[in-house]
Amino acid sequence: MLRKLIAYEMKAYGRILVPIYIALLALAAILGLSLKFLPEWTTQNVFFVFAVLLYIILLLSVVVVTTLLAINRYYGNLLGREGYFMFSLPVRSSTLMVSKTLSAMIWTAFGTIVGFAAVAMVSIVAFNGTDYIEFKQALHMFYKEIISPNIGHVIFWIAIMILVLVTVIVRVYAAVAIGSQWSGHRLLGSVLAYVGIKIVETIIASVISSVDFLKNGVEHLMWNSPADVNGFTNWRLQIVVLAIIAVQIVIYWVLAWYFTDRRLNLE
């Protein structure tokens, strides 16, 4: 059932995001070819400037639309009128939440890849032969000198970035679930809940940084010595960051699950 739910979510996202991805990549290719083959004076043409603005808007819309869809798919499907249908399915509410979270993660990853591809496409297509060879050599050198010797740390940091994404998603879900308790002002309640969550995070971070024994304890866990400043290859730092993120995910997930499952307040 989880696979069917994810497939349903993927289709719902895809109907809106795939056309944006295609338009963005097509426009990136057109801009790259324009920079490569058209005379320099054409880059000052009003239509070229308009195309650049549209390219930037599409880049931003990948982020904005994906975020709005993730919120709407959770709020509309589970806490809105569609919730009457969704909660009649023979699955647990936690399974519904997992399908929403995984789908949001997958499409955010797709959007990130497409965004980088669009930026790279403009540069690569616009390169002439010599520039392209130098670009490839720079990439090869970067991989050989930075990535390859530290592949374990690279994988670990990628995992951390994925979990940070999960944290952002479940934090929003928790805020929306809490805000749904405000029958007449759900949007305002969700915004206030999110602000309240961030304030609590800030207070906890301030307390830890201001209390000496807590601050020293965290620094002792994170660093091998005071002189150790290479955070990228510091396993202690990575493990502490991973633990902090894991705690956040658990807390936000429990909040979202509790208000969605035990205190459900449908429209």
Given for the second form:
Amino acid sequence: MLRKLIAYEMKAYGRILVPIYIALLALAAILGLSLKFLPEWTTQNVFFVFAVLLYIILLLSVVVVTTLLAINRYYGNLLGREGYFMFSLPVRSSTLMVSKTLSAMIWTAFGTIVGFAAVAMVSIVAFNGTDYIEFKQALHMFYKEIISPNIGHVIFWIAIMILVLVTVIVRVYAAVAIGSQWSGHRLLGSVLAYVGIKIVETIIASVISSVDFLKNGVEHLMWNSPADVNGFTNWRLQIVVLAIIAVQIVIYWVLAWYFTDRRLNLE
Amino acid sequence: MAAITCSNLTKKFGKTTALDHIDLELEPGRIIGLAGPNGSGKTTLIKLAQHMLVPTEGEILIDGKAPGPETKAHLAYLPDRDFLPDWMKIDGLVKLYGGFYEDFSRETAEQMLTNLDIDKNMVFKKMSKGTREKVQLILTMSRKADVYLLDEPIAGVDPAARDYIIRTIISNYNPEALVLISTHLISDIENVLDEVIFLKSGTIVLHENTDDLRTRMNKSVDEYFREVFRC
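Next block, the form predicted together with the partner chain, ref. the form predicted on its own:
Below: every chain and molecule of the assembly, starting with the one above.
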């Protein structure tokens, strides 16, 4: 069932995001070609300036639209009118939530890849691949000199990024689920709930960060310097940091689940 | 075993009591009308059966089981509003809806759509309200479910569409299933009902076989309904 739910989510996101991706990549290719064939006067050309503006807008819209869609797939599809369909399906509420979270993560990853590809495409097309070879060499060098010797550190930061992304998503879901308890002004309720959650989170974070052990430990981890804080070496510190983020995820998940399953209040 | 059992079922929203200590047993193979004015608790009862609400007190069981994924697999639910993703084409909706239920018959759905000349390539939101309601009913009734919960299936559509909807329910439901139809338009459906339940302010004021009721009161169910719920 989870596979079917995700397939449905893919379609719902894709119908809006894929045309934006295609437009962005096509515009990146056009910009690259403009730079290649019209190098003398392109920057003064109105068409070129317009294309650059559009390119920036499309790049930004990938971020904005992905964010809005991720929120709306919970707010509108799950807790709005379509919730009557979603909650009549023979699945648990938690399965619905997992499908929403995974889909939001997948489309965030797609958006990131397309964003980088659009930036890279301009230079690849414009410079006829000569710079591309240098770019590849630079990437290889970067991997050999920076990534490979610090692979453990890199994996740690990738794990942090993924967990932080999950935290952001489930925090929004928790806020939306709390906001849906209002019979009217549900959007306002969701925004207020989000602000409330962030205030509590900031207070707890400031308390946690005042603990010397954690403060020093995170600094060591940031700069990948060998740590020995209160006998804690790097990998132990890494586990503590990951555990703190995981606890946040669990708290937001339970909040979102409680108000989505036990206190469901569809429009 | 009863298809739906309610024991001391209570649902409160803040200080408002939507359902007040309901005890009810509904047997399979019956078409039952759930009648009452707006706010009497009809939709609340149906939502509790679908686990869209959680009881404040008491319990509701579907085929002896608490509402959840297992009961939803055998329960066909038609809400009182548009509930399908409105950006999809009808063909896509049939695939989407059918993909989630093992008891869904695609052939039945396509036959009904053809009978009504509904274009499968049309986008759901571009259809008229009546046609959208028919599509939703077709999808619901294309399942061979054990329990059908139809919340106000004939409200808001013209009389001709009402006739079609009632005919569709009668000719497509699983005869061994329970069909619970929530409505305040008794006259349109009373001839197809085996039993009727009157809900008033969250309590059951009547649960009786329709033939027995007509004989006992010497009037139609609709006439009796108007008498009970006269403002």
